[in-house]
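This document opens with one chain alone, in structure tokens, the form predicted alone.
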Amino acid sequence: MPNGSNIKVKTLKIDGKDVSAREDQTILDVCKENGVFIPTLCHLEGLSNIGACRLCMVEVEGSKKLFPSCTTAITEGMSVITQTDRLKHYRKMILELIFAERNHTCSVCVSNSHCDLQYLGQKMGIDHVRVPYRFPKQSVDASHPYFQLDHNRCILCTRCVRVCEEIEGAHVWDVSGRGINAKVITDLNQPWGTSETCTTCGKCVNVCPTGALSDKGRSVAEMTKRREFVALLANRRKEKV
């Protein structure tokens, strides 16, 4: 808790046990310190919370609505329910979407058994896809020096769009078109490397939870991905203000 803050304490329950949390923390937030799994893909501590890949949906007791956890602030008395055969259904559902979309072939994948989508999938039983693959004919930027992104296995969490923006400051990407036309870009979807306002600095790369931001160089299952310094840089900033 922040120095000199005046937060409150809230009490809720979470599958049924009684738990304490800062009011300020969101359900996803209560759920991790307390050792609860709820799948997330667009979701990562340090970054600010969008609700994008809307695996993380919970129930709420007393409404039939589902709440995305990462962005739903707890109340007091509030009763969450994150293991039903209904959010099982959906979730694997929306990995099923995703895996469709575009080209997610993990055996020639450079982040093959370092990636989050492709843990994900094997964690919730995903062992076949129950609508059409797109196989959409997707490019792939190696204009960078030192980096390179491929679109065929990008899912749209927009981690490099926030993590540039809000811990570089240098708001290099962003999101162009709409649905399944939206593509990561860079600048004014320039070639990555003729980008001038791109520092290098990686923190993209290391963020990207699947293969399509990778370090130049890497075979396949050669990339890991290093991002515990996203919340320990936003911290050090908080701390400051």
Second form
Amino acid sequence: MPNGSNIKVKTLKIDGKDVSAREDQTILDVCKENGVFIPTLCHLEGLSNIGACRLCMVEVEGSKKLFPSCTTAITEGMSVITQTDRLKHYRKMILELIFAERNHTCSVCVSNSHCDLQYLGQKMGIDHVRVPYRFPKQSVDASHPYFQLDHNRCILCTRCVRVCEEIEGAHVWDVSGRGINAKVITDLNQPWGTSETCTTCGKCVNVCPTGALSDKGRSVAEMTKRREFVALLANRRKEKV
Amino acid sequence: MKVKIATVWLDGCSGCHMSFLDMDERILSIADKIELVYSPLVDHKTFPDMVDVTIVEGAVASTDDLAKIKKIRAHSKILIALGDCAVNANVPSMRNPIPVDEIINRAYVENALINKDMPVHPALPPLLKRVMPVHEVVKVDLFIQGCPPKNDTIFFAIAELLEGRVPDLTTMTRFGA
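Next, report the structure of the form predicted in complex with its partner chain; the form predicted alone has already been given.
Below is the whole assembly, all chains and molecules, this chain first.
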């Protein structure tokens, strides 16, 4: 809690259990604090929340809508339900659509067995994808001396965009296009290796949930990722203020 | 009565069949209960009238694969998609974003040093426009992911089926395992 603030405590129910939390917390924060597992892809501790992947949706008693837990603030007396057949159904559907949208060939991926998408696919019990795969033609950018970008494996979570802007302060990454034509770009949609703003810090590579961003010279399953530093840096900066 | 089992190899690398054989002596424990009626591992030439369980390795990539899998489905009580190629088209599908003519031309003309010619022989089945996972063509009853699935996973799945149970493989395997 920031020093000297007047943040109040609120009480609510998570899956029928009474919990208390600070009023500035989101449903996801409270669930994580209380050991309730909610699947997430675009969320990463230390970065801003954008509610893009929709995997973390929960039900709130009294409303028919589903709420993204990462961007929904808690309110006094709210009752949150995190595991229902309806939520399971939608979470599986979202993951299957992500798998179908680009070319996630796990068996030949640099991030095989170190991938959030693959992990959640297993965790959510996906043994096959029920919609036809799109097999889009996507490019690979290997112009950077140390890193590479494989659009085939990008899920547009924008963790790279946010970590570069919010933690590194370089804002190399952005998203161009809309919907199915959206893609992450560097600088003015130019090859990453020609970017004048990239500091080669590698933060984007480490926060990427899949094999879309990787170190050069890594083979199948060799790309491990380090992510704890994001929350650490974000917290230290908060403490300084 | 023994359970009639068939295994089929479509567009794959045979790694799933290798993993199947990798069960080693455990095969003997199920051998008493099954009869392998059709497989690349045995010498039967035609697919039987009806088998209890057919295990399919590989994706559907050619007109031959397509005809085969339709026939197999019609003559199988339970159809299992074994391995990532059968489940999600995997490596064979990496040609899908590229037109078939371009792929064949690249392999047999552009990159060839001698005999630069497109392969045309009646025995060669034309490639389909896109490689498909098995369940996009016919109904699949059980999916076993992995590239290849571990021998333990395959053994567990078959042993469970032989006991009349539907195997739960969610903790045993995944895409790319």
